[in-house]
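Next up: a single chain in structure tokens, the form predicted alone.
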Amino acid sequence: MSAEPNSMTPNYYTAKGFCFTSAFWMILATFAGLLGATELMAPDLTENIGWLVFGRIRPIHINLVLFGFVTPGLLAAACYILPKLLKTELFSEKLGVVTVVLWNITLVAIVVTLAAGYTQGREYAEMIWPVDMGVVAVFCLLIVNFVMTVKRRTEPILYVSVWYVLAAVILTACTFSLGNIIWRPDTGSLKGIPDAIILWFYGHNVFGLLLTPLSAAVTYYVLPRACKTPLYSHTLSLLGFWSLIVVYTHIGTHHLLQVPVPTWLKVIAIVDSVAMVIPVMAFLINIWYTVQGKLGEIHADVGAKFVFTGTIMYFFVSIQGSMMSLPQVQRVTHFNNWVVGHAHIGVLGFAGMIALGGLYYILPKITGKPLFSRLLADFQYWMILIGVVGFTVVLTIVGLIQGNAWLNGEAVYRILPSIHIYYVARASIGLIVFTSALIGVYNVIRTLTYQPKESAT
């Protein structure tokens, strides 16, 4: 497919496609979880209905949250970053609409085929061959518009967002295919150990070669933008890069560290989860100190205003995972709410605070008018944050008591009733974060559609 000629005023129908996308599924994706959360405080309010088991609706809430609300939302904002930092359109809107297009087709065939039961089993790695083909499909679109809007680039400078959106997209069509085993349709999985091994070398991945690039590339041009600084260091942007690339890749096997895996991939994999310090303090020293002293500026732009708070949950949930890594703590934390605490911190915290900045922040100057409504923005900042930090106390210490006396030989359903009122406040806390989305999507439609009274005059 050819690019279009160049214009003087960008249409930005790629962004603003991925804009709404983002705002949709975010609903849908925090109302599975809201039920899934339900579900465990009331086990039969859905019984009998097979398509809305938590075995269904689990996969669904996950699958819907990473690829239907936090990746099409820093997506978004790639697609307006690399024009602006490469100084030139986009290779392809039509391109880019058919990736819009075919990413909303997939998303609908990821809950159909879920809540009808087809699924490969295994976590992350749910989705039937069909859909499968589906994400690596608009990976593979992403990768060619991308690719040649920089192949088309005026500027000679790859500033690091570029490096990171390039990464994201390129590395995920490699991981997703190998994890998701697509050479076998009919299984989509190998055998035993290998396949226990290389699902979770995709499952991790899947955050960190996705989510963290996306996310940092988002960041590294917002905050700066946004404080009129800039950037503190590029030698330590690149520094973060490629220990990112280096490390992260290693550590999946963390997750196995209780199984008859080699015991050099477990220390490997522990080693790189410690060693992941590196990057991400690399990230975040760069990015505070680029925004020293500039509060005020982040405070005034509700899109860096997420964007920072994104930054400070990537500390503590890297720090947390590093830990998660050590053997001695993982016997405790493993197999509990624990670590659903930690993803929760890790996907809506980090990348979804930042795929909401990242969107509240292009969506003026794509659209050329104010955000509807920045009260609604800022509601929906404090309940997210609410919501995140809610999740984070509650689910960490469901974890520890399930882990302490799991860890002392006590039965799993003699446990279930000193939790459950913890399992009544995740489903409350779950409400908060819906509704949010609601004022979420509400705003983002408001802000593509309403013409401000200011423009007549």
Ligand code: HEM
Contents of the next structure:
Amino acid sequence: MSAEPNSMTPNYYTAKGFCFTSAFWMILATFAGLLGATELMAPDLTENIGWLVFGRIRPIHINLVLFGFVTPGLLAAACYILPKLLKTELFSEKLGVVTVVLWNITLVAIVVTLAAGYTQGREYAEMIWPVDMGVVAVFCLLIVNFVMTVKRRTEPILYVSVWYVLAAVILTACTFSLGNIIWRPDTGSLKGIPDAIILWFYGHNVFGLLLTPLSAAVTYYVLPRACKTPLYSHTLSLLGFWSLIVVYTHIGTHHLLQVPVPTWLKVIAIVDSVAMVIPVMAFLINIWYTVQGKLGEIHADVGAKFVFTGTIMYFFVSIQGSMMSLPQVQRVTHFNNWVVGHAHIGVLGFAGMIALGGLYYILPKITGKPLFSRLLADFQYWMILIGVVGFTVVLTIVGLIQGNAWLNGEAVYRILPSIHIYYVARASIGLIVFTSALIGVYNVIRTLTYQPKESAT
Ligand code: HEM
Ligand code: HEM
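Same protein, different state: after the form predicted alone, show the form predicted in complex with ligand HEM.
Then the entire complex follows, led off by the chain already shown.
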């Protein structure tokens, strides 16, 4: 893998900080997932230890995968990609480092408060007000840094990756503030159905307007570069960007099809969830035509390999998601492990894979030396692939068993024995993913710190 010359390259402290943040928190995030899975398998395991009960571990797992592992991984790549595409340096590395530090303090606050039982009890918006403020603050700092970098650019063209990164940070600052009702510090919520609607407006946008655009930005940069080929179509990239912004913002209510929200809102959510095929396919066709005939180049670059696999997962999760938005399908899939399977394909298989890909792609560039171990990175790739496919198969089967049992009027507790074996399988697969996180952090830390033999003094 080519490394850029040392003398003239900027120091990339912010990108390095986000790389470390992502790799480190992936360990705790997957550990929380593993613990939660073990508790579902053996419910008495941690009884009477308040801060370890499933109800606290689950939100810790979710918020850490989201804000600890995936988002910082994608932001690490963004902090490298933006200056490259704009032919300038990041506006302020100092501000970037402050952002990384504040980000980590916020993550510690997330774990401590949730473990201590301080929660607003709203999915993906569990954090209490002071912690919410930390999240809003880091996104505001990112907006300043990224917008000022764009302002200082020497490259007149704004490539699509720049659009996606800016959209992700600006829109997330807005939707996070709205969804967490930050003007009500005491409860962080509205009352009744309006609260559910606004929560899920934010809830799905955290995937659609944060993880998806950042992942698209990284893909649009890494794959054409790794394949040394121009993007297939500028027009398709614009169609993909604008249709994502227009369509995704309306689909949150597909989480509430079983709830008495106004029918017109459900209809919009369903129609737009199906219409998601437009941004998804515009992006995927563009990328897949770009890399057509270049699978060798992708295979040669472990970062590109992760990213390319992420695009395949994006195809599956999106087609599945559009189907899950149909009320007839949701009668079977809602409120059970089918959705958890979908969540892992999306957040781990799509965005997580691309975050790791971006990280491994930029590490040699920002350190000016090869990756510490390509073998370990490859190993991690296979472990995560096995993990995603394994989770998907197991959780989809469990979901179908649960969904059909409930449709037939079966009581929940009566089907628990028949799904127990799948919970054991899920926890075992989780052990593989957790181990891959340990390998990943070792590789990242060694890459950041080791001296290659030829340049060692
Ligand atoms: C050690 C590996 C992992 C294990 C064992 C694991 C396990 C779990 C468990 C037990 C839940 C709660 C499910 C429930 O409420 O019934 C969950 C939820 C979730 N996990 Fe993981 N997980 C792992 C890794 C990951 C990773 C790496 C990601 C993303 C990068 C992720 C994303 C999520 C999401 C988004 C949810 C929420 C699902 C929903 O509400 O439908 N997990 N996971
Ligand atoms: C065309 C694109 C997509 C559509 C139409 C879609 C649709 C859906 C629907 C209908 C649900 C709710 C299912 C239910 O509660 O019964 C859902 C849940 C979820 N989706 Fe997607 N999805 C899409 C893409 C994605 C992507 C790309 C990600 C991740 C980056 C993702 C992550 C999730 C997660 C984490 C949940 C679980 C939320 C919860 O905790 O209940 N989805 N999706």
